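The chain that follows stands alone, in the form predicted alone, written as structure tokens.
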Amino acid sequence: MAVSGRGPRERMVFSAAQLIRRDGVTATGMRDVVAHAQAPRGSLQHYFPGGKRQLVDEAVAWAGRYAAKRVARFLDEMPEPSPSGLFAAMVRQWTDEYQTTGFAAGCPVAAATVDCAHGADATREAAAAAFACWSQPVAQALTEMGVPAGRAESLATLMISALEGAILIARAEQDVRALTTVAQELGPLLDAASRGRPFTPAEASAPAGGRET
């Protein structure tokens, strides 16, 4: 999503999400958001009377919606959708970014969650809602691929949790190793679930459908 071509309010929400994913909530200043968004002076008070907290909460909600929409895009780009293929695409979004532009930024929802761990209940609730918004289409996609409905939600949580943890490790190590590892290791388990049978250790070394080789 480009900053240009949007109204000042939407640009500021987008810019806040981009700065939060790079610097965290505490280090993201309101003036920085205005400058990044190329918004008129005084527009923050006009569009966000609740101040920084309102802007942060809306940026977190935007990030959740963005991640949810990406699920549909990943599926559309897959000739033969599979659980492992979907997860590989989710991971590849980050490996592509890190290999192209470096490891400066992470997930804005995760960043906001860390910064509000000891306060700001509204932001914590916004982060929880954003993760739920992201998880729902992942679980729905898994169900449509044959994963039992009762397990799809749990696997969606597993996929997002593994991805978020791998993003954190990748930034710490300045290497995509953790990201490629979770895609490789979880792929067979996810595909086994879509076939309605337990995952066996022997499948760990087998190629997962839809994953890059």
Given for the second form:
Protein chains: 2
Amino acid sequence: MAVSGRGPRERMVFSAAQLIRRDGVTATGMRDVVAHAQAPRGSLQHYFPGGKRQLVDEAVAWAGRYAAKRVARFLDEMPEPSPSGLFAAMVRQWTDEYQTTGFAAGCPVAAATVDCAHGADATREAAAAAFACWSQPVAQALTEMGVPAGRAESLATLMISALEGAILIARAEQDVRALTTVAQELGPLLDAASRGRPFTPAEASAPAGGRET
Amino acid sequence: MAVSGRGPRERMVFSAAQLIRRDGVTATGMRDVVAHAQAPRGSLQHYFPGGKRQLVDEAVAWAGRYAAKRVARFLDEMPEPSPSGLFAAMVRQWTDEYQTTGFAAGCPVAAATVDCAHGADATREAAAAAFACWSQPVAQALTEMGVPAGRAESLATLMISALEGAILIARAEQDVRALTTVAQELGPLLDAASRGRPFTPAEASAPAGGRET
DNA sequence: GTCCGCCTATGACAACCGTCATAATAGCCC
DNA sequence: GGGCTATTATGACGGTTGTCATAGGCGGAC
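Can you return the structure of this protein in the form predicted in complex with the DNA rather than the form predicted alone?
What follows is the entire complex, opening with the chain shown before.
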């Protein structure tokens, strides 16, 4: 999980995202990024003349694009897509990581939002753009599943909100409980919106959507 | 909003929580805390021999107790309590702050979770305890509103997850949209659980729960 | 008075941070 | 080879961090 990207520049952006999501923005030093990326230190001021700000902003943007691509892949891999199934897949990505790799890291976009120095408006805007970039394919997928136009964006926001919050709680508790809980509780609501009809009590108590671990 | 608590010690804990939720843990310096609390610098090593760790941990614990007390106050102020009403009140607290004070600050517990150095297990445990302390009165309130025992804790986790995530997104976007959205979308689900019956489509499209701004 | 705790004041420490100045190297075109 | 650009190497700078050592003041106990 170390050097993957081709050029040193890509490697540094990737490493920055990984370190930020583990330690936060302020606690991540440029020398740490260089070491983690196994990149030459002199390349820093060459590729990122904007300094740490630029590196952080690009890392956040990269994370947003990565999240969007993940959503697309989840949809491709689903034989018969459903809102609860998509959400379960998004959640499962995190439960899998936490159960295999440990609870060391969270979401880089969340870290950047919480930890950006007051005055770093560019970083905050990058985080907002990342959320939008992530939310867009989710909302589009919901629409294609039959969710009315107005609801799709709202439900996408709800899904990402619940996921981000559950990641926080899971990390604090060192337990995936919060993640599996939100997937379970939100599934029926999401599926009901895609069918344009209300819950049945049976659905509410035994929700659909991918298996929980 | 500066010096409120009585002793210098309480003031420093309070100021630490305020600065942490604005700048993050690492970016908050002890000298900043002292200045913000208008406390004598020499008192730091006297009241907090455990150093920054101890101060941060106490600030997080304080935030957890504060959140729990807020929930209790919301319930007291509600003439006829409902799950969606409680959630709307919790959300409204944030929309109000963001619309009047600006989007400078987030949740201190979230900041501590994201930004705690790897090795500061005590801080992470403090964050987990804060989440538990906050979630407990919410779950109890849900139970008293008729939510089945098993569901109450799950829904409390869902509420806090969605709220925390929406706070993140709202801060990044500098817009309360995410907050009002989760309140709107989650309200009917919560109320349905308290009545033990499914949605009606009318509820789903025109959800109950406090007015949105 | 003297003593003894609590609290505060102050200055310094080593370590680290992001940034920069400067120079050396590598590769390619002509 | 000469020249040019892209990339890397290296060392230093000023600033800030958390922490500590040391000493001063202060209020009661006796």
